[in-house]
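Single chain ahead, by itself, as structure tokens, in the form predicted on its own.
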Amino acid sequence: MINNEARKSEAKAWFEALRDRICNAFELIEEEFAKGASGDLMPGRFERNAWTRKAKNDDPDSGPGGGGVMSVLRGNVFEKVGVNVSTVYGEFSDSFRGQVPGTKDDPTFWASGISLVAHMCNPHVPAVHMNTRHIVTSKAWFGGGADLTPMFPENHHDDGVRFHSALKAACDRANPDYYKRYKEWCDEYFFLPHRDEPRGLGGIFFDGLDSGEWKADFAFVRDVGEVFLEIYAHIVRGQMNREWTDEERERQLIRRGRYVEFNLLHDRGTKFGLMTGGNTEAILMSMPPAVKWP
């Protein structure tokens, strides 16, 4: 018989463990970067805000529970950094209900994981985007990914080339089909049609991962955030030393302007958090801290 409470509460360990070795790995490149700086620097350091998901009506006893934590952390390597880890229960609203699957019959839903989203100081280190979450109505499923977004494409051959090397690695290990499928999936989904541009440099996208074998789905998705932190984190190193301009920061900021169109038009996790009564400020962690539009 399946344990479905056990695999929750071992799946939102997982994502709280995972958040808090990220947390502390970011915290470590602000300690570098700031003794290896001129001046008096001070490493930028997390902040950590819980929330709880207000019942309907304001009634404790209807239902509707869970919450999460915020963590974001303003530094000099990570000009905002978010790490956000939520579990949220209850019922999906009548216009909701049959949109996710398993809820056609039965509204009631659980809802547990990380995202994270890092806008950068330097305009030569990428932004990135990681999350992974599993989803149990009648139905239970993991889903989740990363890309990449580096603010001068052309100039960043290399670290895509590692960053979809890395994800490749972990899927190869859990599935020889699942990179190819993955890949396109997000270069589908991370692609903004009224500007027919893709947000980036893409990575891996998948959603109701449901092999049969739940063990081996979630060993997968453990694989996907180790790999992810891995990765990024040497790329920050490789680039977070590299001089810019002006002229380049004013880029980035127009750049970044094509991050706050897809999370606001097209994100699903966006519009999954606003519909389920999530913490507005949470979902909208992934918006830079400063944008331009020409």
Contents of the next structure:
Protein chains: 2
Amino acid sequence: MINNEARKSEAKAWFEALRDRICNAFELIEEEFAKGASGDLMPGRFERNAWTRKAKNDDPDSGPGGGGVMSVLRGNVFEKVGVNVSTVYGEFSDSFRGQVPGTKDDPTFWASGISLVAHMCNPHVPAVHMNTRHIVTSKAWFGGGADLTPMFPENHHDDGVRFHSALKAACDRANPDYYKRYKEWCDEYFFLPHRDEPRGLGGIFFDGLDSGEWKADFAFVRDVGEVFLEIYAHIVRGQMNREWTDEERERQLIRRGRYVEFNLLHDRGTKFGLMTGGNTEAILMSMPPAVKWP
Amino acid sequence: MINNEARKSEAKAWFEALRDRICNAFELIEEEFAKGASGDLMPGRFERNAWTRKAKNDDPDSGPGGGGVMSVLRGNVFEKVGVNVSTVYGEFSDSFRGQVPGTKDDPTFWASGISLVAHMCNPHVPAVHMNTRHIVTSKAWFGGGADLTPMFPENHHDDGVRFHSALKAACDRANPDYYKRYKEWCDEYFFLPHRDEPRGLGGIFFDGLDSGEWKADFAFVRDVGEVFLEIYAHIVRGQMNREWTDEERERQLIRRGRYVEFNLLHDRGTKFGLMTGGNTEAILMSMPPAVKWP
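Okay, that one was the form predicted on its own. Can I see the form predicted together with a further copy of the same chain too?
Zooming out: every chain and molecule, the one shown earlier first.
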């Protein structure tokens, strides 16, 4: 494994700092909404729970360590939003070596990242996912992405344009080729073949990012996190006070089923996490709070 | 592919006849419950929808044909119960050849079966799954199983004993070795490693059944279907009039999440079906009507 403790701790510190900024920003939205609402709503607050990674199913290869912190808010705007940070390290078992770059001759790895999924109370507020991560084996790279999932995609043209513009700006600041490539990667990745439908309005998705300039790559990853927070908070504020009907709520609960199907059938992070002894509660934090398959 | 049209049509006819008997029996339960309830409940009725198998994603290998019928009842005892029968045939694509017995030199197959999943209104009535099938390639075999999933397993000792006794009797009539083997297979199969918990109280699971006596194997498969119907109807009647609390309903919705996790992460039938151009609506009929991951 590449030994660069300074970079590792810098990346880890960033993911945790971004988590703190996101949690603060979302709590502010909860407060604004509670103030604006008639009646006395209690604004939602994040609760944090730390977990420690341990060997699972007595498989010593899944050790040895690290852990993470789950932050969850259940509120009046955010029905359930989970923001997980984790930093884990150890050795890949034989079955995973070769599947992960840079582990052929040396199975040791270190990985740190932030992962966020928000399911909203109001069916007019799009759900969202954002994740960025830094992985170190005998190689070192960044990955991540963000995608927007409105319940009624046909009514969210402007939100989609704004979301993509913000991510494109971050991409363009790093490399004029990134946006096109990462947008297409996102469209390809967040697609449900059995439904023949995309998960939502897309966004960007990238993995294996190692341009040779660690500082520039890290700056891009930070930028993605920052523009995500800014644009998503803006989209939430723009929609959270709209009225909705029981029928719209029903449609929201059904569309959430697609989210579940994608994450359990296709999402690599979910499957990889569950199979490598990751923390089940943290990984499945992405599941919507209430879902229907009528 | 083995050419024995008489056997194929006999098996297909049985799965359809069993479907009819199950649908009738469940509608009778709905009627009994509606009569016993105060107020004027409308007893649930099965609705049927036929589907035709067609090539998916322009993949000619997923053709050519067959289809099925979905029967769904949404009632006052059965919140959602789906009974699917399907008969499909064609050629496996290269990626599946070798994974399926008897397809190495000849990719043609024929498969027919019945599949049932019931999610119940009352949290005290266990959910259930039953499936039997006949598959023909250059080999021919039966598979199937049934397993019981109470929401509060600790309160269903007697139901579990009854369910297992009934299935054991069917196994014993065919072969004294079956029950032990098929019960263990079931325990192993319906297990959620990421939760470190079984799906429910188990039952039996078998595949690749070809004893050399087609008639005997087919008789066993019919017997499994019949004892399943008898014992499950008995269990439903025994629990359907119990009162339940909001808290118990909440716990039911959460436990249903495990059902979703199992079916999308692990169930071979689900994954196989979705990947081979099966009918998505029919395959995902197993999804619970309402679920929570709070």
